[in-house]
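One chain follows as C-alpha cells, the form predicted alone.
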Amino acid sequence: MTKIKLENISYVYSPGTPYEVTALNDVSVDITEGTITGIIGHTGSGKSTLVQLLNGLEKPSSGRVLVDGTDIWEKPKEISKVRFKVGLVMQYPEYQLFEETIKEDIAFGPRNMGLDEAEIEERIALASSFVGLDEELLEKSPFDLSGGQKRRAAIAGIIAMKPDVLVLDEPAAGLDPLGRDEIFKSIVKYRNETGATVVIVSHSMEDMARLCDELIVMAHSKVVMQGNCREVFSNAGELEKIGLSIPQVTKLMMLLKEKGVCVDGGVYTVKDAVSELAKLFKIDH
C-alpha cells in the first residue's frame, strides 16, 4: 500500500529571478507503506529538496504530495498537523537543538501537539529509549552531550511525536563508525516497533544497502531509477554514468563473477558475500 506519493512534483528556487533554480522537474514517486526507503543521488541532485516536501516544509511548485490519500496543500492553514504525522530529521539535527535541557528539547514537539504532561513525559520516556539515550542524560544540557549523543536526541524529538512517516535527511552524516550504527539501530528499531515509514537520505551505498527495503534513485533534479537493491545496485554501469557508485562488496562480487567464479554478482551486503563464499567454499558457517 502507498504511503506517500509524489504527483509531477516540479520546485523552483526563485522563480522569475536571475537566481532561478530548477530542483525538481516532474516527479513522480511511490513511497510504500511500512517500508524504509532510500533517497540516493549526486550532490544537488534534489534529494535534499524532496524531502522538505514530504511535510509541507516547502510547497511544490507544481504537483501534488499525497500522505495515505490526502494533499497535503489541501488544508493550508491545517499544515502543521501533517509535520505531526511526517515527522523530518534535517542533516545535522544537533544544531537545532534549543532548550536548556535535553528533555525539554525532546518534549518540545509533543508538547506544541496539545498533549497532556503526563502522555509527554511517557513519549519523552519512549522515545530516549528508542534512541538509546541514558536517563541521566535528559537533565544536561545540550552542550554537555557528544555528538552522537545530540544526534540521538534530535531524532528522539522527532519520534516523540510517534510521526507515522519517519524522514532523515543524512541522519549519520559526521559521525563515526560506532555513532553511525547506534543511530542506524534506533531507527530500525523505531521501524520494527511502530511500523512506521521510514525515509532515509545517505551518500553510503553500504548503509542504504544494508537498511533499506527500497531505493529512490535520483540525477539532474529527476527520478531516474527506483526498486529494491539488487535491482537498482546490479545496474551499476548507469550508476557511475550518473556520479554515483555501489557497495564495495557488490564491486567484489561482480569481479569475481566476471573472473569466473561462481557467485551471485548481484549481492550487495556482507552478511549475503559471506553466505555466497561460504557456499562456493562449502563452509558452514
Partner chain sequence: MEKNFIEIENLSYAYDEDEGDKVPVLNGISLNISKGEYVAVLGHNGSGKSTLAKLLNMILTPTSGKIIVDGVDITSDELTEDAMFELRKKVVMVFQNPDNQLVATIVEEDVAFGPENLGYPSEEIRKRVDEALRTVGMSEYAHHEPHRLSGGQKQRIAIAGIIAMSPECIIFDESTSMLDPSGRKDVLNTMEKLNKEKGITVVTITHYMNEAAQADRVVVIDDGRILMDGTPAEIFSKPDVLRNAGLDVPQCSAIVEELKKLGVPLDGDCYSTELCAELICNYLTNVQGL
The other form holds:
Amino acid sequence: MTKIKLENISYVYSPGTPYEVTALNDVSVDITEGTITGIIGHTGSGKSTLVQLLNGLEKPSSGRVLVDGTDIWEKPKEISKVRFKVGLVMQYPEYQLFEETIKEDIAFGPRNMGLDEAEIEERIALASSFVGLDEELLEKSPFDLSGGQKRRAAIAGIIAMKPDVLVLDEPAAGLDPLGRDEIFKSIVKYRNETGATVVIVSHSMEDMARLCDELIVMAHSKVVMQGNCREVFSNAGELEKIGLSIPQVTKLMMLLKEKGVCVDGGVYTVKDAVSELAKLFKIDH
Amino acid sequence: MEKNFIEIENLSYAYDEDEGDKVPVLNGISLNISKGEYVAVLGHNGSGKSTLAKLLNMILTPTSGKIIVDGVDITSDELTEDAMFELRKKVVMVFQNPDNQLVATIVEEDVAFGPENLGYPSEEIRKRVDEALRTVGMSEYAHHEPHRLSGGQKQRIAIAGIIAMSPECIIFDESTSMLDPSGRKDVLNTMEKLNKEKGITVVTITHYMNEAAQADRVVVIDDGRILMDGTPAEIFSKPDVLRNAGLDVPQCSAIVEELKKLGVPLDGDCYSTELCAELICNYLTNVQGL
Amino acid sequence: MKNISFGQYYPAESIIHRLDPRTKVILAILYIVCSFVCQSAIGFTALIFSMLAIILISKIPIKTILRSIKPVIIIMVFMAFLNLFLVKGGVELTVWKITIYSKGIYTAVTSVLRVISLIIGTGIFLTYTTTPIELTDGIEQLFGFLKKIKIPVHEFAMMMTIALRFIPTLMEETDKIISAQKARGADFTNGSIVKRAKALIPILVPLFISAFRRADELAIAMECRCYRGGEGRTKLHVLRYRTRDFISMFIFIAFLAGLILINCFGVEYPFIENGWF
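Hand over the structure of the form predicted in complex with its partner chain; the form predicted alone is what we had up.
And the full complex, kicking off with our chain again.
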C-alpha cells in the first residue's frame, strides 16, 4: 500500500529573485508502506529538499504531497500533526540537542504533542531502547556523550513521537563504522517492530545496498530511476554518468563480467557475491 | 627515504575524570615518520587517533613520552614561543569542519592569512596565493565568498591556505569526514598530489578505508596502541584485525576472505576492485583452466 | 538565507568605488563636518549641489539611496516639527491659531537637510561603494597609529572580519535548527509572548553552543596558521594612496574652506532680514 505519494512536485527557492533555483522539477514518487526506501543523488540533486517536503517543513511550489491518501497541505494549520506522523531526522541532528539532560531532550517532541507525563516517560523508555541508549546515559548532559551517542539521542527524540514514517537525512554522516552500524541497527529495529515506513538519504552505496528495499535515484532536480536495489545497481553505467558510484561488490562483478567471466552483474551484497563466485569455483556453498 | 622527520617515542596520554581518575587514551605509542612519506593513521572514534593529532599539534601535552619534530622536542616544557612558531610553519593541520578554519570573507584573502602571519612581503604573498590556489584547482574562485562554496571546495581552500605557508608536513585530522563523495574525492586527489608532486609529508588521520588505500603506509590504532603498521596491501589482507579494531573491511577483501574459507586458494593483493577481479581471473585461468 | 549579503554594498564602476577605503573614511568625516559648518542659505545650496554631484558620480541609483533614508523619515519629520514650533525669530506667520516664525521654517528645513547629507555622505562613502572587508582594512590602517596608545586596532579589525565571515554561516545554521525543532513539533508562531519567548530556547541554546564550538575550532586553526596577533603581520593587499585620492581630498578640503569662508563673510538668514518672506 502506498504510504506517501508525491504528485508532480516542483519546488523553487527564492522565486522571482536573481537567486532563483529550481530544486525539484515535476517529481512524482510513491513510497510503499513498511519499506525502507533509500534516496540517492549527489549534493544539489534536490534530495534534501525532497525529504523536507515529506513532513511539511517546506511547502511545494506546485504539486501535492499525500500521506495516507490525504493532502498534507489541505489544512495548513494542522501541519504539525503531519510532522508527528512523519518524523524527520535532519543532517547532523546532534547539533539541535538543547536540554540539560538527554531524557528531557527526547521528551521535547512528545511534550509538543501534548501527551501526559506518564505517556512521555513511556515514550522516552521506548525510544532510548530502540536506539540502544542505556538508562544511566539518559540523565547525562548531551556534552558528556560521544558523537555516536549524541546522534542516537537525537534520533530517539524523533522516534519518541512514534512516527508512522521515519525520514533520515544522512543519518551516518561523519560517524565511524561502529557508530554507523549502531544507527542502522536501530533504524531496522524500529521498522521491524513497529512496521513503520523508513526513508533514508545517504551517499554510501554500500550502506544503501545493505539496508534498502527500494531506491530512488535523483539527479538535476528530477527522479531518474526508481526500483529495488538489483534493478537500480544493474544500471551502473547510468549511475556513473550522473556522478554516482555503485557498491564495490557490484563493481567487482561487472569487472569480472567484462573480463569474460560468467557471473551475475546485478549482485550487490557480499553474501550473494560469495555464493555466486562459489558456484563458479564449483564449491558447494 | 631520509632521516625521521617525526619521531614519536613511547607517547602516553590520559585525561582526568571527575573523581580524579586518570583515563588512558594513548598507551605508549612509538612511531617514526620520514620526510616525504604518505601515512594514514586508521582507527575508530575513541581509538586515540584524534588525541594523537592534538598532541602533534601541541594542543595537548602528553602524560609521558616525547614527540620530536625535525630534531626539536615539541613536548618539552622549555619550548619557547618562537620555537613553537617555527614548528607551526613546518607542520600544519587541516581540520574536520571546513567552515571553522576559514577566517576571511574572500577566498584569496583567506589563503593569504598564513603567509601574512609569516610576514612575507605582499608580492611574495600574491605569488604564494596564486600558486596555492592553482595547486588545489580553485584559481577561478579567488574572489568568491567562502560561505557560498561547497564543503569540498571550502576544504580545498583551507588546504590552499596551508600550502601557501609552504609547510614540510601536513596533518589531515579527519578532513574528509564531513564531505560528500565528490568533495572527498577532490580532497583525496589533492592530498596525493601534494605528496607525490610537491614532496610534502602527508599524515592523514581517518576511519575511511579508501583514504588509507591511497597512502604508502597505514598505521592502525586501537585502544591507544598501534595494532598494525604496514602497506595498504598488508593491512587489507587481514580483515579480522580490521574488524576487531572497529573498522570496515573493504567488500573485495571480505569476498576473498570468505572464498578462502571455502577453500579457494586465492593469494595476492585484493584491496581494490581491479586487483580483486584480476586475482579471481588469474585463478580461474591458471588453476581451473577456464 | 544563503544568498544574504551584508552591508549595502552596491557594485558599480565609479571613481568613488575605486578610491582607497582610507580616503573614503576621511571624505565621509570631512563631509559630515561640512554639513555642520553650513549656516547660510548659500552654504546649504552648495551642500545640496554637492550631494547631487556625489550621488551622480557614485553611479548608485537614486532609488537605492532613498531607501536608506526611509527608516529615519519619522525622526526627520519629528525634528522638523520641533524646530518649526519652538524656534522663534524673524517674520511671524499665523495660520489659524498656530503661530510659526520664518526662522523656525529655516531651521526645520536645514536640520532635515543636515540629516540627509549625513546619511547620504556616510552611506555613499562607507557602505554603498566600499565592501565591509575594505572598510575594515581601511579603518585598521587609518587608525593604526592608535596602537601606540594601546588601543587594539588590529584586534578590532580581526573581530570585524571574523564576524563578517561567520554571520552567513550562523544564519544558515539558525535556519537548520529552526527546521529541526519544527520537525519535533515546536511552535514559534502561536501563544502568548512568554510562550513564544520560551519557544526560542530550543533555537538559541544549540546556536550558542555551536557558535562557541566554532570559535574554539577557529582559534586553534588560526594558531596553526601561525597567527599571533597583529605584530609582524604583512598584507596581501597593501593600500596605496593614488592621485585620485589626493585630488578628492583636496576638493573636499577646498569645499570645507569655502563653506567656512561663506560663514565669515556671508550674512546669516539673508532672506529673513531683508523681509523677503
